[in-house]
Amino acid sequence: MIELPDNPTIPYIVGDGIGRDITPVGLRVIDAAIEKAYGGRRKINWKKLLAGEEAIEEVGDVLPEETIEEIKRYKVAIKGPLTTPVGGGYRSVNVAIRQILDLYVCFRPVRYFKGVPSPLKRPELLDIIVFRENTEDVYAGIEWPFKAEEAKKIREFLEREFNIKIREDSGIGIKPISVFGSKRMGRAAIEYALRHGRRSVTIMHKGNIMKYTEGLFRDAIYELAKEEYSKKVITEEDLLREYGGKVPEGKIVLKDRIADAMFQQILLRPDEYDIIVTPNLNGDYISDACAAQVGGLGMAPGANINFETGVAVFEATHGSAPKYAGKNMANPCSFILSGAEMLEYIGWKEAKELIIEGIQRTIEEKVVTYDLARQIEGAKEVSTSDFGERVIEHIRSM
């Protein structure tokens, strides 16, 4: 959480593709919730920044330096989806923003809204937050195509020095995971759990195979818990051996699960998990898989946060869906819910709760965008903007 004045300036980035549809709607919903909660005492002054395709068109740079500097200046920002190219072209703007600002936590809460279609019998049992490491792992961007001279040198070095033979047509990527990066992730997850009364933190890793990267991630967080949180955090072993399986008041349980088993666990025993902390690639997978259980990425908020500097960029978690751009049909809930998380982050929780309730009432009356309407019997399909207006109507009626 960070404290801002009652009339802060908060930058926003429209985003690519459907960003032009969902972002304006999302900003209107956020403004309506603030007005209702505080009666004019608080208000956000929105400041538009450029990134992605719009930035290329206007200034010839996919991520202008001014955009980064303004986010640093104002601390908190929100953005629509930005296109991530596959294969050639520029690297992901999303990843660049995270790395330049050292937004080491990808914060992905997943919860169920009654009435949303789900493949699960009891999707309401899933109520978790994924803390995904954002700056290391294979997302560090240290890689070369198989024809590159650098890849050739690395293959030759490995064969010459360690007798490790790699096929000549192999691209090369490097997966760095540090003790420093792992411990600060563990600290962020544990601190959040303690502040918000959560029950447990689960380390998701593939340390049984990648012992010196993902295994390091696991071991570093256990070490951190022992060094800094010994009076507040207990392990599963402690829980069974010393407390008879019952968690003492004021303590949280730290546990770990192998990544592939974790996917099974969130399907079969979702209520046993609370906060999941994970390296970058695993976090990408598990956060999307969890979102699929509660309606898909259209219902999933997200943020990229540095809990030490306080800088945070909240974002719609789905892609830019260019084929739907400008058609006013996309689901704006991911952006709106990310805005709700942003409000809690700056201490405006009353406004967040209004947004949550406004969305819940709108979905329960079956007024939804096309992605949900096609799955809900008797639903009324509405546009992006009409959905937002209906949420606003509910907020104002509370």
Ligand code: NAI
Given for the second form:
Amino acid sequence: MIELPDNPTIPYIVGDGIGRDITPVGLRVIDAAIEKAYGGRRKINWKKLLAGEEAIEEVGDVLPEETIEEIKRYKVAIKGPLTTPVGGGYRSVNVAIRQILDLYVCFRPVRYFKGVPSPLKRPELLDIIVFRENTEDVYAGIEWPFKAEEAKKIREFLEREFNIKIREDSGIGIKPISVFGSKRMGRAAIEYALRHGRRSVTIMHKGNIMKYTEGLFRDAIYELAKEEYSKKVITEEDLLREYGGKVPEGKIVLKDRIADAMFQQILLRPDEYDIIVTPNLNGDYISDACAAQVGGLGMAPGANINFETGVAVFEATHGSAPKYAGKNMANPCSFILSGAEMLEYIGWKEAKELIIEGIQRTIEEKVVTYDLARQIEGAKEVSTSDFGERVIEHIRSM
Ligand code: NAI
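I've shown you the form predicted alone. Could you give me the structure of the form predicted together with the named molecule?
Expanding to the full complex; the earlier chain stays at the top.
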């Protein structure tokens, strides 16, 4: 969380494809909630930044230097989805933004909105925030095709030095997970849990098999808890041995689960989990699985955050869905809810609550965009902008 003045400048990137539909609607909803909560005392001064297709059209550069500099300068930003061309063109702008600004936490809260179709009987039991590591792991892109000279050299090195034989037609990927990277994740998740009155932090890992990478992730976070949070964090073992299974006031429980078991747990005992902290690849899977349980990606907000510098880029978690671009059809909830998380991040919690309630009321009256309308009996299907206007009407009436 960081503090900004009452009239902060917050940069935004419209995004490609449906970004052009959802972003303007989202900004209007955010403005309406702030106006209602603070009656003019607080107001965001939105500053448009270029990235993606629009940036190519206007300045011939997919990610202008100025965009990065302005995000660094203002610290908090929000963006729509950006297209990554398949098989050529340019590399992912989303990934570039994360890497350049070292936004090491991918922050994905998942909660249920009453009325959203879900495959579960009791989807409301899930209220989880995934803290996914964003910079390390097999996901970091250190890999070579099997024919590449680098892959050949690595295979030869392993054979020569360690007598490890790898088939000649093997591609090679490297999975680095550091103590530094793991501890800063643990710190971000624990700090968040303490500040927001959450009950537990669960380390999700596959350390039983990948002992020196995922196992290190787990061990480093337990070590961090001992070093820096011994008065506030207890382990599951402490909970049973010293506290008779009852979590003492003001403390949180740090536990860990093997990744495959975690997927069962979020289905079978979702209410026993709260914050999940996990390496990059696990985090990618588990955040989509959690989102699916409460009605899909169209509803799930996200952000990429560096909790040390405070720089945070909030974003819709889905892509640019080119098929629906410019049709005023897409569901703006993921973007709007990312905006709500952004408001909480800058301490404007009242405005966040209004947005959540506004969306809840709109969905409960079955006024929804096409993606939800086709799954809800008796739904009234509306456009992106009409959905936004209805949310604003509810916000104004609260
Ligand atoms: P996508 O999420 O854009 O679309 C998949 C399907 O999901 C769509 O065809 C549509 O049916 C549905 N959908 C997604 N968002 C929706 C919304 N708000 N309302 C209603 N329906 C929605 O995923 P896809 O097709 O894999 O990627 C398209 C482009 O987006 C690619 O270039 C990809 O690289 C990029 N992308 C960007 C992301 C980002 O900016 N953070 C994240 C994921 C993908």
